[in-house]
Amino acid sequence: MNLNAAETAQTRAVAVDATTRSITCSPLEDAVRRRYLGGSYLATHLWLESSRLEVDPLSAANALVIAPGLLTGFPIIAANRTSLVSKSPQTGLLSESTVGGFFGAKMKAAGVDALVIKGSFDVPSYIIIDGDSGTVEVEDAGALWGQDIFRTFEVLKERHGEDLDAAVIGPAGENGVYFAAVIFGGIDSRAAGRTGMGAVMGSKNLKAVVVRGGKTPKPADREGLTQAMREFMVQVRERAIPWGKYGTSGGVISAEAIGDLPVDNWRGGSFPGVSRITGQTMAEQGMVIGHYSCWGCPIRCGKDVRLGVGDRAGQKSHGPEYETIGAFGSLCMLDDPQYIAAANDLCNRLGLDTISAGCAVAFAMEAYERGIIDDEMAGRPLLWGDGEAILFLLEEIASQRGLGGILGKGTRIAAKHLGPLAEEFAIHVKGLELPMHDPRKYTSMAVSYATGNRGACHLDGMTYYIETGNYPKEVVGIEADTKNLDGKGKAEIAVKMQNLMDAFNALGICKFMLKAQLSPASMARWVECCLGWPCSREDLLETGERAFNLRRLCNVSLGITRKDDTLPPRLLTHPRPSGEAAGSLPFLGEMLNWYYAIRGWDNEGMPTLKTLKRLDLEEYPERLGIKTRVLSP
């Protein structure tokens, strides 16, 4: 298919029907772009135009939409995010996964703002978008099926040139692991890890999406944008670049000290081995051998490490991030950074979300400790802190062998298989395992996790930035006294930060720009400079609110109500036994009452008709099969 047959560059949506192998290209209408912007919000709109919410997530009827943010690829600091939206096999909800790196910028350069993939290929295939030739084509991936992600990426570069990027799945996605990831960038990995988008690609016999060539989009007001970047760079240098020395792994030691880092499958309070698994320690021991960045970002938070154990010992790999260190380190009581790095490398090669994979391993280790799993069922002893056991289980999960066939469905389903006691220590919300930030420390995270549209996700709220004072509350209109927070104040923080994060997603801005205190007013200015549209702070925050409510309506259509807006029993009733957060528990019921009131939802967690009218979402209940008579006025 020839992209040049479509309208003006930067307004194209490409649809690939994998069943018929047909490809169409159409312009995105200006009204659609202005309303949905890009990223996850635009992708949600396009998914609803292409699929129905009742579809089986692993069926050909479930579309997959890939959309860079509205500003992704423009000469803007950290405008590099891309969203993947589909119905999740892990949660059964319409979900998203986001990623940085270079893919989104290259997709924009090729002149494509969204890729909609419907149906399923009859043989393993990959899609290539070539901005130089102006074509979108489907190629055979038979020789790549079964290969790991790093090898696949290298073969694709041999075929199509060094300047490409690719979204690739590994054996985990091919085998339908419910939390299979999509990995970008090869060894310099960036992952769309959450909610199982890799399994959706695998169900379509889609091994990869390749992008290359083209031209960077030109801003409408280059001079104005250059000045805006010059001003923002002052904030980045002062507040964010120093953090890049160790990246996210540099925060492990402080997170453990304040009671934010989960320990022993969320049972512990302090982890004695924490000093051995930090980013600082990995650097001091010579494990870190390089740094890399995403498109347009001067921070360079990505780290290269030299592996010391595993089948790739001695070779370079992407260094483990904070979430991965928490998931395979303190959560599994492992204090050897070499094994954590090897587990991270294995996940990136096989295509596994490190958060859900680490949670599944910790869940299995506790089940083994309690006698629910024995050596025969597990295939070997599963002792806390055993790095070899972790690597073994990751291989089993990706190949869906033995116990891995159970764990690969996620802890919610695995717990139901293993019996009622196991459900007590399956730590998830709506089927999505918790990230490595304890809601018993910053309890605004509790209501953010509980109400998250894709399940528990720190990136959907980032409320701890407000609680710690690292992001000015006035920027997003938070009125609560952050020095004396009550249930209402915590709920207000969750609502307004969720709205802001959905605006970030739609624009494609990395959320680590919160460290530089990036404001919605600044982002609105960037939109004006890039697109020539009038845009205000209020416009962006309302767009974020509208996006959040639309996805909530999708979840309501799928049966989600207040009963599902909760946390695992362990986090509601068992305080951390030691450390700075010892004794703290979230008062979730009170926070939910305030949260629903601030959102304009009823007491059961459903948006009211008044709220939908205010947000111009009145058309959606009927479209989504929700009877308006069940919604409050």
Given for the second form:
Amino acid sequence: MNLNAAETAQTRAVAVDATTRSITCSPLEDAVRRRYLGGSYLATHLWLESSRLEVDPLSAANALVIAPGLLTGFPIIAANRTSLVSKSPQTGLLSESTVGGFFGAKMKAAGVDALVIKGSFDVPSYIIIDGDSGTVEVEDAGALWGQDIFRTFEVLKERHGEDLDAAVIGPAGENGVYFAAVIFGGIDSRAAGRTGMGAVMGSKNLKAVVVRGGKTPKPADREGLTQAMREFMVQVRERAIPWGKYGTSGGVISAEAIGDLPVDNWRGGSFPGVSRITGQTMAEQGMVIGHYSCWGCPIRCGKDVRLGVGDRAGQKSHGPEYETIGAFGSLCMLDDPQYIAAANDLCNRLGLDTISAGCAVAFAMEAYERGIIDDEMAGRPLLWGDGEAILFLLEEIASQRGLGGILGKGTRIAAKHLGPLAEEFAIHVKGLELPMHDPRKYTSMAVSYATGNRGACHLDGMTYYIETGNYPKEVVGIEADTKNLDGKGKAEIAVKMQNLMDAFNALGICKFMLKAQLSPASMARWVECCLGWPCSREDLLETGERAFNLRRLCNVSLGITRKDDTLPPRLLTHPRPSGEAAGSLPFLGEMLNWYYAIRGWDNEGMPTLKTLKRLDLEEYPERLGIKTRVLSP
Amino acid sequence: MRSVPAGELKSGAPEGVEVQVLGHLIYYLPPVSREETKAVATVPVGTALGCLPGLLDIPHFEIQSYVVNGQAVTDLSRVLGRGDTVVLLPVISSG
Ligand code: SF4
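Right, the form predicted alone is done; let's see the coordinates for the form predicted together with the partner chain.
Up next: the whole complex, starting with the chain shown before.
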């Protein structure tokens, strides 16, 4: 299939029907682009055009849409993100996973704004988008199937050249692990980790999507954009670049100090071994051997480490991020950074989401401690803090062997297998395991997790930026007094930040730019400079709100109501026993009432008709099979 | 305002107020003042809370809260007196 005219390529969607092997390219209408922008929002729209919500997530009928953000690939600081949207095997909901790196910028350069993959290949295959030749083709991946991600990436480079990027799955995705990740960038890994998009690719016999070549898109107003970047760079230089020295892993020590870092499968309050697993310690001990960035970003928060244990000891790997250190470190009571790095490396090679994998391991360790799992079932002892046990379980999960076959379905399903007692310590929301920010510390995160459209997701809200006063509340229109927050104030923070985060998702901007206090007004100016469209702060925030509500409608259609907007019992009833957040519990019910009211949803968490009308979403209830009589006026 | 090098005046020095720094903030202080997850500095009696970032070379936006004698204090003009103890808590810096 020929893409034609890469120069004018800013408006194209490529559809690959894997079953028939037909490839079509169609322009994205201007009205569609202006309404859905790009990234997660555009991908959600295209998914709804291609699939039905009731599909089995691992069937050929479940489309997978890959879409860079609207601004991804333009010469903008940290505009590099790509969204993968599909129905998740892990949550059963229409979900998204986003990733930085270079892939999205390369897709844009190749002239593709969205790739829609339907059906399923009869044999292992990969898709290659070549921006230089203007072609999209399907190649045989028989020799790659079963290979780990790093090896696959190397082979793809040997075949297609060094300048490519690729979205690759490993054995976990091939074997249908519900939290299988898609890994980009090979050893310099960036992961679309959450919600099991790797399993969706695996179910399609799709080993990889490769992209190379093409031309960087030209902004409509280059001078204006250059000036805007100059201004933003001042904030980046002051607040974000110094942070990049240690990246996210540098935050572990602070998270523990303030009571945000989960400990001992969310039972603990303090983690005595924390100083051994911080990014700073890894750097001081010589583990960190380099830094890397995503496309267009001067911050270089990615770290290269030299592995000290595991089957790749002595070799270079991607350094563990904060979430990974929390998941395999404090959550599993492991204070050896070498084993955390080895677990991270194994996840990146096998294609596992490190958050869900770490949570699944911690869940298994607690089940072992309680005698619900024995040595025979586990295949070996599963003692807290045992790095070898973690590596063993990751291999078992990826190959779906033994206990790994149960854990690989996620903690929600694993707990159902293991019985009611296990359900008490399966820590997830809507099937998605919690990330490493304790909602008992910054309790606006509790309502944000509970209402997150893909389940418990810190990136859906990042409300702690407001609660800590680290991001100016005025720029998103938050009226609450953040020095004296009540339930209403916390709910308002969650609503407004979720809307902002969905705007980030549509534009493809890295959310760490909150550190540099990136405002929606600046983002709107960037849209004007790049696309030449009029765009205001209000436009962007409303687009974010619309995107969030559309995804909520999809969830409503799949049966989600107030009963699902909750937290695991442990986090609602058991305060942290020690540390800075000791004794605190989130008052979720009150926050939820305010949250629904502020969103314009009814008491069951359904958007009212009035809200849908205001957001121009009235057509969706019928399209999504929601009976409008169940919606309040 | 005179900066007192961290580690020079240690906890309990009569002419100073002890400031405990937690989380990643410890890396702004000299290594000698660090103990695992905290660092301790001493500032002169009479220092205003709002002057601590400048004295200790910690960017103000990295500090989440100032805790004086166990209570979070938002009035940064508060002047520290003999016997006060201060804890500086960091912002979330994981991303
Ligand atoms: S801040 Fe880090 S994750 Fe974000 S774009 Fe820059 S290098 Fe990538």
